[in-house]
Amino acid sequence: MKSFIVLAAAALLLVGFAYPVSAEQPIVLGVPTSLKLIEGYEGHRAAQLAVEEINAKGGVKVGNQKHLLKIESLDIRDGEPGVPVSEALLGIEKLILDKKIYATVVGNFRSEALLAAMDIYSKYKIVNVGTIAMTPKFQEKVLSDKEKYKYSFRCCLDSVYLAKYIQSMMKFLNKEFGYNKVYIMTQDVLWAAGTGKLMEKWCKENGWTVAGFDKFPVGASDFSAALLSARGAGVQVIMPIFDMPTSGVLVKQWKSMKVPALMAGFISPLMGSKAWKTFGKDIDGLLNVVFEIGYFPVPAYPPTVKFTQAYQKRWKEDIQSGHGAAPAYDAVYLLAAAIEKAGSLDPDRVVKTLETMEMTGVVGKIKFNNGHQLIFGEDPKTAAVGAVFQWQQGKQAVVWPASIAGAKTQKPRWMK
């Protein structure tokens, strides 16, 4: 009997939390991520929004009882500038161990942070379906050893997408307008430095000119330099990929300097209604890539437009980042079916469960690769779907993809 208990006691001190045995214990889900910046904070918030949805029908069944799911967040600066990775860690496995996690969801900002996290989570058997980091690697990881890795998912589009999207905006340009030429701006991150590379070797292959490309710090606020190159190079379109919050400056720069070129790419602090209210006019025209939908609504895909008014409802406000929320919702939906297909808390049969389920969320269909990554294409009824809006008089107009835009791509006042 003694040797049991010792065993018991090693075994969980292994995994660092012990299993819900009882209908009173909650399943505790972890919200690790950079809570001060946008993707964070509106992540947490759309996860606690399910929690509250799923827990006010009785919770999350599993064999004969029903559990209650709760949230515990740490804010572990990952995406701040200069806060190192290993403070990251510290943090998630400080997490982990102090409120008994079961699973996270939302996790790492930066991708050089979720590669190193996703070491704890197998040391602890944490399935963890992130929503924000978009490296390749992280594939590319899960795939080099997948029993190690198998605890990690992402429920929201790598870079790889991003890029592919990007390029589907870039075809539809030529397409509509005839533009081949374009000057690439990127955050100096690995996934937007990384998303910018893969636009200029793609660009250059498929007929387009790069007439340059400019890679910006975080926390860099004049892009007037670049813009006066990208005007001198007499280019159509410049493609902005950023999430930092002074990138807002870029499109204010470019409406004061009335480069004659459209802007097209990604800014997340121009995604939400706060942007209009902020910057008015001086982002009209602007075309954005949404990572993926359902943070404003889509009519064509009515479960955003549940999920957004229910969202609003709940925090006074729309979402505003046009990446992780939506993900974010999904993920504790997903981890909660998950438990109960397979009828167990096991990790490692909810694993098995995650890597072959398919269900709708509100970012489109649900269902994973081998690789851990969610499938994304362009119709929410086969595969999660990004998109791309222009700023259109107020209102975040769809232009493409097909199955779901609502209006037609506008040049700026000063380009007609």
Partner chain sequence: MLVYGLINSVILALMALGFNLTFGISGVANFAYGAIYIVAGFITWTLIEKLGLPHLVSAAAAIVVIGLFGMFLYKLVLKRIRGLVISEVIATFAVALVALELLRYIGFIGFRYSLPVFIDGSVEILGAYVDIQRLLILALSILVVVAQYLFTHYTKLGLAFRGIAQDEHTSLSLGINPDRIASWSMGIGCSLGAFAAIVILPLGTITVDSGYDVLINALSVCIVGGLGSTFGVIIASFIIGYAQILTATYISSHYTIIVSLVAILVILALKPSGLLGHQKELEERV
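Model, not experiment: these values are computed from the prediction. Throughout, rigid core stands for the largest set of C-alpha atoms superposing within 1.5 Å between the two forms. Positions refer to the first chain, counted from 1. What changes on going to the form predicted together with its partner chain:
The two forms, fitted on the rigid core, differ between the two forms by less than 2 Å at the CA of residue 109. Comparing the forms between the two forms on their rigid core, the Cα displacement of residue 135 stays under 2 Å.
Core-superposed comparison between the two forms: the CA of residue 226 exceeds or equals a 2 Å shift.
Switching from the form predicted alone: structure of the form predicted together with its partner chain?
This part shows the chain on its own.
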């Protein structure tokens, strides 16, 4: 009898300590990311906003108990040059052990850091809903050992979907203007050059002439030679793929050199409202691919309006990055909903719920595929959605997809 009582007590203790949350204690969400980089700090702020909204309504209901949410962040700097992956991993482990976090949102910047961190999340059974790193290897790793890596989810675009969106944009330009000659310019880093190569192949297979493909080293700030070549070749579209701060200069030069081709692709520094302030009317007419909607208001999809207004009210500024903030906000709501639906904080049960859950989020309908990647499409009622917007007199006007488009593509005034 005595040994039975000891065993029962031990079992109770084990159950009690199985998850780092006891009754009425807050559920701690970790935000291990590069907090100085725009996607990192905006993702952190968006997650904080979601936490505050959920707490204002009483928190997350688990069985009969209500738990408040709490954010613990750590700058693991993995998006900054020269920071080794091992340092980022140590940061994540420290956050898990010191702050007793239950789950993480936002997460790694660099793909190799994410892939390595997935083992840590599995080891500690931490539910991870990442919103930054974009490698398709993520899904491959989840599927390689589903039982082990089931704790990791990605609630943002991946590079395969990005390529699909750029392809859709090219089809759209072909249909709209009959264009079929393009010059590709990319940053000389793996993801950008890789996407550029994919696009070069796709363009050639789909009736486009690729007049040139130039790669620019990180930090390049003179694009005149490539622009002169593009002008000389008589291209109708220049496709940039960049995320370095100096890449905005490309568009300034495009305008000052009056190269008569539409600039359509992805330039990260020209995503947010401040880009207009920084670069002025030089960027008028640029077509930019948005990774996930929701960082500026899209009237055709009201959740984006509500979220951007709430963010502006809370943080006194608009979101500037086209990647990560809205998904981070959705990730917190998603976790809260999954915990409530599972009726438990057992990570295995929450993961099972997440795998089959559907939710209306800021980025569109939230639903994961078998590899735990958020499914993207062209209508926010059926899937998460990216978009193509055009800078039109200081406004980000969505021109694609048709489900949320609010404007027609226009040639810049100086091109007409």
